[in-house]
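The chain that follows stands alone, in the form predicted alone, written as structure tokens.
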Amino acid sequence: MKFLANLLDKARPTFQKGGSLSALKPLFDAIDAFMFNPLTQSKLAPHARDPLDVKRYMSMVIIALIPCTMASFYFFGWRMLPMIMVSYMAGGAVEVAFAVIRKEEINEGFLVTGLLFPLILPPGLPLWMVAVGVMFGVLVGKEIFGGTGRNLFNPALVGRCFLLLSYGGEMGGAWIEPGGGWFGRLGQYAETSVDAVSQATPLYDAAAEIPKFAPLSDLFYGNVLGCAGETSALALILGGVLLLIFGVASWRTVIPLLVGFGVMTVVLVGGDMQLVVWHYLAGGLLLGAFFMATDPVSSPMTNGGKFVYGALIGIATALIRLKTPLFEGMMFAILTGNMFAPIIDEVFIAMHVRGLRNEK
């Protein structure tokens, strides 16, 4: 690593102001900061005592995503590898382009978006759609708002919503039957994949005129049709617990979300607790609860706001899933929560300020 550090030090003047490659300075700084430490250091007080920078924060999320990523490889084969690579390359190109244009640093936040996006897609989706979806998500979901830290909506969900509304047929017919072993069902990388099927996912089957419910054991381990990273409840719970232990995901959002979903589901299914458990394990509820609803940028900042935000998403998910033809509900519920997050914060901040004035 010392050799690489020295190599980067020698190349640095080329990317600084006045150098022949100065336009690519954001890209060079991103590589340097990712592999080593940022060069910018505070010289005067006050100094931040917390060692958790953005790079380490995002690294913890990626570590927590490893269980469901490995599960996606196990059940759907090595086709997941090009999907992840395309997601990083296409979305990263948009990220780099805007950093160069704005002459800003490249933020590490895309490391999570680039991995999360293919995990919320059908595993048989053509690669060009993966590229189009992630580029749209980064561009419209983040960059037009001003970049990282300013986006109102979760970029990965914006990209998925775009694909669902624009290519609904392809999104509904790109499922792959889960296979056994690390090679799973390898799938074909071409658009006419013989392994892509249009069979119904568990939630579609459950909403049919004659409902069919996948076994709880299959939902728990992941042996069902579904988006690549959402099928294994076990893997998602492991990753979610890690996020809560790390303090990256706020329990103030996760717990009210799961409780709100459970209470509303109990009401809507007439108190059938086995069916409630089934709905907890089916679809993208756990993936959304742990990894997307807790996005620190698009969720409320106030502690009280997090409770309301989580409960809103949980209740909305149950209502959409059980009372509309959309079946899943989690994506639209989170995007709705993102829309109301600033308002929720405003209300709690105003209440806090009013309380301080009354104390005086």
Partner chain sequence: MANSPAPIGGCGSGICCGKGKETFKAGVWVTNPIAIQILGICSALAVTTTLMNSLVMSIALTFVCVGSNLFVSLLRDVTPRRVRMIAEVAIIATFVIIFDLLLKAFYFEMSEQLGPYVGLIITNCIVMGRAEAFALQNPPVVSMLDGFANGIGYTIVLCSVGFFRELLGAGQLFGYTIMETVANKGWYPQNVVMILAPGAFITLGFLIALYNYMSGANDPDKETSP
Second form
Amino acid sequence: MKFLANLLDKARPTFQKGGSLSALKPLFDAIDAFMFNPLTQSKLAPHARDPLDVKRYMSMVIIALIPCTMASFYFFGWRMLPMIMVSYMAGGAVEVAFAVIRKEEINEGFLVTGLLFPLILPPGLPLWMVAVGVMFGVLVGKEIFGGTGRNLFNPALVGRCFLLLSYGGEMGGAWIEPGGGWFGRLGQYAETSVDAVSQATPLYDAAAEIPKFAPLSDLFYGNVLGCAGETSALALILGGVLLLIFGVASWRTVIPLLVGFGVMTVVLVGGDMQLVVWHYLAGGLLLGAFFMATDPVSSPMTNGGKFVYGALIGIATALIRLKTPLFEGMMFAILTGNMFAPIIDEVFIAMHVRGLRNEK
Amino acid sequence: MKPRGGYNVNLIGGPSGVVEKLSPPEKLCIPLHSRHLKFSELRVADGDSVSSGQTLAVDPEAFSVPLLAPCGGTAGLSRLDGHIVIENLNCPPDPAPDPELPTHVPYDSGQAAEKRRKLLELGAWQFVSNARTHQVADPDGTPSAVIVSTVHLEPFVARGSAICTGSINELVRGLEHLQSLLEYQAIHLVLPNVKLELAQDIQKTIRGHAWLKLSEVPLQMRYPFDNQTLLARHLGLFTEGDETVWFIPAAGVIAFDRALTLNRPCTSRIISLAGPVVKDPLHLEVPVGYPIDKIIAGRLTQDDNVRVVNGGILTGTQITEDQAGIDTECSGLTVLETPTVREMFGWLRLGCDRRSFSKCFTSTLKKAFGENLSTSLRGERRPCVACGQCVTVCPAGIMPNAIHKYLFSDELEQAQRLRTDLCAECGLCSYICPSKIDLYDELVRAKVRIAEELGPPAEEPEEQAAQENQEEDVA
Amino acid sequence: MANSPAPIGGCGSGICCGKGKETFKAGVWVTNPIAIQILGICSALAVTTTLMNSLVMSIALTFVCVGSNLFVSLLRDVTPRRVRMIAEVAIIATFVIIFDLLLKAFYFEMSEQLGPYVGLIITNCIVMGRAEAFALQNPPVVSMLDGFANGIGYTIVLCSVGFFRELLGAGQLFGYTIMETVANKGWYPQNVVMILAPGAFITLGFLIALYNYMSGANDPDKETSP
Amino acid sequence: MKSNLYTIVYAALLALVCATALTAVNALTKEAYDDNLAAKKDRNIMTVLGISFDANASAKEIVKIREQKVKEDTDRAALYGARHVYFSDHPEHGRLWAITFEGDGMWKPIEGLLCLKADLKTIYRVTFYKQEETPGLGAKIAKAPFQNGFRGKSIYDSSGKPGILIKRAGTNHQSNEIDAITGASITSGKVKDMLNKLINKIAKAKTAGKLPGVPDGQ
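Moving on from the form predicted alone, kindly provide the form predicted in complex with the partner chain as a structure.
Below: every chain and molecule of the assembly, starting with the one above.
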């Protein structure tokens, strides 16, 4: 490993100020930081620091995403690999371009966006659409606001929203029949033109005039049509619980979200508990609840605000699903929640300040 | 106010309870300023010969707190920048304590003024600080309450237990002297867990002296609950906003006793020498001005790539080349390694050996253990991702991340509204920040700026009126 | 909305009367009504689905702006201050309705597509703003020029938005196919969002960003929005 | 500050001038506008009835052609619960019936014309003259590919039950099944519903017996 360190050391001057490739310094720094921990030292008190850094923080999300990524490979085949690669490359290009223009570091946050994005797309979507979507998401959802930490909306969802509105027909017709058996579609590369079907997803069937409900077990294991990462509730719960244990996703968002959704669903469909459970497992609810709504940057920063935000998303999801023609509502609900997050924060910060009023 | 937030940074290299007395050095380098004191008014000339206990300089801004010579010798002013160097030392050893000394001193509040003056002259007053500002308290002032703390929670400064052990009598006598400086105000004695041996000893000795107005406060042993401002708030001593609360550490009470009972100047300090690269971390009793390089020589496992910190890891200051000796406020020296080898894929490892506030490492599954910390930032500086850990850990109950956001866009009024002034300067927010933002430094600077540029916060009715005016303007 | 005159760079005090070139430049570029003053956004978003619509809408606005500026300026000395707003609205409304009627009679299909937006020019802040901020203080010819310049400024932005929306949304320009869409067995997949309202927001946002970049409007001491 | 009287007189004069100008323009353009409105409706009717006309004809001519070639049947309209029923005789297909229908779309109401052949079973054409569906998705109902899918289909299924079905494109269709628009399942469903509502009424009227004054099954 000494060899790698030496190699990086040797290449460093080329990318420093005055070097021939100094414009690409952010890229070099990103690779450098990916390989080795930095030697940067604290200048001021406190002199020692906690081992947690943003890289680790984000890699926890990636680890939690592994189960549903695996599930997407199992159900929809090797096509996921180019989708993930395209997403990383296209989004990464925008990220690098902005880092170079701004002379800032490349942020680790993109590693999460780049993986999450293909998981919330129909698995049969043409690759160029994946690229367009992720570029739009990173550009408009993140970089325009000033990069990671300053974005209002979840970049992956902005990209998906753009795709859905732009290419609704393709988005609605690029499902792939999930594979079954021991190996699923693991041995296959699904061809978009051959395997893509414009059949209805479970939620659409349920919203039809004569509702048809996919069996609960299929929803639980993920053997249904849907976005690549959202079908398998089992994998999502596994990853989500992991994320809650790591403390990266805040339970203050997830639990009110799930409770709010449940209460609203009961109100709208009546007390059929099996149906309520069905709605929990169907569609993108769990993926959104565990991985999207909990994005700390675009959710409120106050603890009380997170409760309200979570509940708002849960209720909005149920309302959109059951009371509008858009039978799947997680994306719009979270984007709406993102929009309200700063206002919710304002209220809770004011309350917080009020609570501190008597402290002198 | 209930204690909230807080976190024990757990490291390898805590000092043992041993207190070693160092032999007199060849020369003393006494720094002319320390954290809160600046001895700008010199009382000796270059080349003067000084005697032990002579006033070398005073701080005119802090009620003329004197800087006393620990030993006799020749004073050199120009030898070292910002220091008084004393050479040709003549250090008379402390005579053995008189075994006949009574355990208790009678209560006599008639001489409060003289006693206070004496304390000031003998260098014991500098331990008394105003709990709100952390500056030396006014010797002519009247506090509304006094806090005496035997606890030091920050890693690694001299432990209260090490200072008090073997000096219980001195401590009790000092408390009684303290009582006679006051009229009726309560003294809050902060003890660690009351079941500890030390605490029980103190209680035993105090018991039966009903005239000592004392309330014992068992303290939750989590950093930074020993912080003087937080303690005062926790005890409910700040209600009006303009009370003066005195804070005296255990070492200060013992110094009171030394000055008033034995009539001797207080010029030596018990400091800790600890940290991951110290061979045998321990406590040292050293005179002020003891050269730092002499103290650490031979006591470290490595001589290069180390950082010596004056004070604890969280709030101490790095000792740079322009400080050569122990200053009058020093409570410990912490030595940390400055790493030179980069760890490969460090962020991918399971992390059994790194203790973190977060739950992102497998070490969460282990019981609490000390970690071999260094000065590394352990990550890159990134924009705030609003993870909220600083809010969880903040003992003052403020929101460092929200304040950071406002300071980033230079909205000082908003930072003031979010009560930046409550910051207790414990440094925990900086410690746990995954984005490696220097929140501690930012908050401290913001506090100063707010006090200078904005003054005290507007009263609430005015604030509302101002808001209404604004709304009208908009409409 | 109506009483935000935003006379940035305008000639409120009449200093630059007679300096037609500067008035023109101010209207078209320096204080562009949409890109800088962010006025008249509603119509800019609603009608720009095709380039043709944008063009007709721009012509309507320019026509109204020139006409109303002329008459407001002519009447500026005889109009009592108390009723000047009502007088302005009356003049503007007259021009708008005339244009709307003409459109309905001779370009019926265009009128159908523009819907109520031609009528809504009455409440367009640009027209009202120019009448209030410029024509009331300046002689008729310069006022007409100002109205024309602002109309051109509006046209530039509106047509740019319309250009991108029609091209990306339908693969067409002025109704002529540039890129054959997939639906018509071509190669270009239609970008539907460009036809929808969000597309207008996105395009306008990017255009304003581009404008700010070109005019260096990111200087913190330069006010960019009223 | 000018006097109140001056203000009132000024306002009155200004209002008078403006009103006069508007009245004048309105008077000049009213006829053309009304013609345009009528022509728009008539174009749709003639298109759906398969009557060819000069696309560049003026509004007046269009109205004239329509009045010559198309008749309206108010009794039948009352029977079907439709707003209008038009008919004309096609040289090839005989008498064609164009019946208006309306219903809720995804966003806004949809209105259209269903044109049936003389047997009142086979669909000749369908058109939607008022719709504001999602552009590129639901709005495709106004486009030829979708409307052409209706041509020649029956409004009864093989067992004689009235109603049409809109099915995913590419599958083998029965005589009453029409290709849906990919991705616009909601609009397709709504269109199916509003058409079936009308079809049911037509079927009911047919089984109920002869229509007054109109020869059945011509």
